[in-house]
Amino acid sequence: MRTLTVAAAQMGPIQKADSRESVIARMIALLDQAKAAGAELVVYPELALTTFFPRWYHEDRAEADIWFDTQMPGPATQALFDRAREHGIAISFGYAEKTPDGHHFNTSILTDKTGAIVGKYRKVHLPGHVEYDTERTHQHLEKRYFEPGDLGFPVWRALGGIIGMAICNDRRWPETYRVMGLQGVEMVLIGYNTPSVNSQRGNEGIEKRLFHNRLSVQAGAYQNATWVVAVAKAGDEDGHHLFGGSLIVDPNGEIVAEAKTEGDELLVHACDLDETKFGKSTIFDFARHRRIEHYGLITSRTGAEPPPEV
């Protein structure tokens, strides 16, 4: 048996006018839970350290800049590090990084027990819009804001297994889990903030937003046999709401863990990675089953590019 006692730390709504330093305090507080806890890896939402800023329209793009960090740690976020240090504890977290070339990524982190960086994911799949849309009942200018990540799904041998990030819309996308799947990955950390209106389709509904929640992170966990923590931010920021929902899925695709508000809450759960291997070596065993021929044969005839190889 292998296992990480991970902890969710779901974290209540950031307003604007918040600052960096009480953004921090709750996240060492909800650090300091888990410890109690016997957590061994404590993962944050997207963009974990401020408002959902993409909600606001700049005519002037650097104007967004206030939002970025260009180091991490920073002279704000230090004091979370060490903490994290303190307890022997490993933290995955999102920020918005601007690179020392002037790049935009929304970004999540993966620290060890020590604190030191070990792995960086930068979101894929970018969802909303670039430009000021009227049609919208509020904007979601995430492709204004960021670029598309370009360090693809990579895994990390860490913390005695094999772990992967991924980031809010990234959930919804298969190709996310399963180019992490064909690496071997064991834990897929994943963090979110999602409006609980569609902005495109005012009357979709909250019920109807937490279930494809479920169903994208239920699905990715169970057809890659994998343990998946799913994080969000939640509440009410500055008059938009983001629903909450983190869960803890475990490879089966079972919900074993879900959040219950939509404030500040830790869901821990002993994982045992070992648990991944009964899907990888029976129904979900790609080395047998994935029929890479018949793929090849489908994009031939559709004009389509084939799966990339891992």
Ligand code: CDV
The other form holds:
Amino acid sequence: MRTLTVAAAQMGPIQKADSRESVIARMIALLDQAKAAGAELVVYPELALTTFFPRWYHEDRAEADIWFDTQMPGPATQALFDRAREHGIAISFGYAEKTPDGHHFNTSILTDKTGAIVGKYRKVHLPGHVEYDTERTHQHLEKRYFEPGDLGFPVWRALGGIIGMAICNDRRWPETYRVMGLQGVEMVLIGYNTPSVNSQRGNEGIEKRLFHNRLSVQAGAYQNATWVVAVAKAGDEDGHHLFGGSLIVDPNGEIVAEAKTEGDELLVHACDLDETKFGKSTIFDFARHRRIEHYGLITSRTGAEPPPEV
Ligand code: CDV
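Could I see the form predicted in complex with the ligand next, after the form predicted alone?
Now the full complex is given, and it begins with the chain already shown.
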């Protein structure tokens, strides 16, 4: 048995006017609760330090730089890293990263139990659009403010297991989990900010969206025999509602913990990383059963006509 006790630290809304210090104080309060509950790893949401700013249009993109961090840890976040180190707890959270050479990414990091950053992931699947869209009920300008992640989907040997990260929209894409699954991932950490309504389909309400959240996360866990910890930022941010529904899902695809509120809420579960072994050595033993052939090989063997060129 290899137990990693994880805490999914769901966060309630962060308003535009909230200071970075007030957000860090909330994150530290969750960290203290997690320590009392025996957690070894605390996972916070996507863009945990700020409101979900891609809903706000800035004609001059540089104005959005107020939401970005250029240093991690930096002046505002140092206190969180310090408390995590004091507690001997690893943390993972998302933030808007501006690199020294001026690139912008939607990023998450993983630390070890001493507060040292051991992993960095940059969001690959950026939803939304670049320009102001008058057809939508609300804006989703991730493509305006971020570049697609340039680090792939790596995994890290950390905390006694093999850990990977993904961010929000990534969780809906099977290859997110599979790329990490092929590297033996045992726990995937995912933060998200998901509006309760579809900006392009008004009748798609919160129940359908929570269903798609569970469907994606549970399928990713089961099909890759991995734990998945999916953590929301939830509630009403300046009149824009995000759903909660944070989840911890086991390698059978079953939910072992689910958030009940839309506020700051901790879900704690002792995850046995060895529970991934059964699936990885039987139905999802990729080395034995996974046979992806090049399309040309299949057509030459079966005589099937390739699709017409378009
Ligand atoms: N932050 C996100 O990536 N949100 C998307 C919304 C726009 C659908 C998501 O997949 O949850």
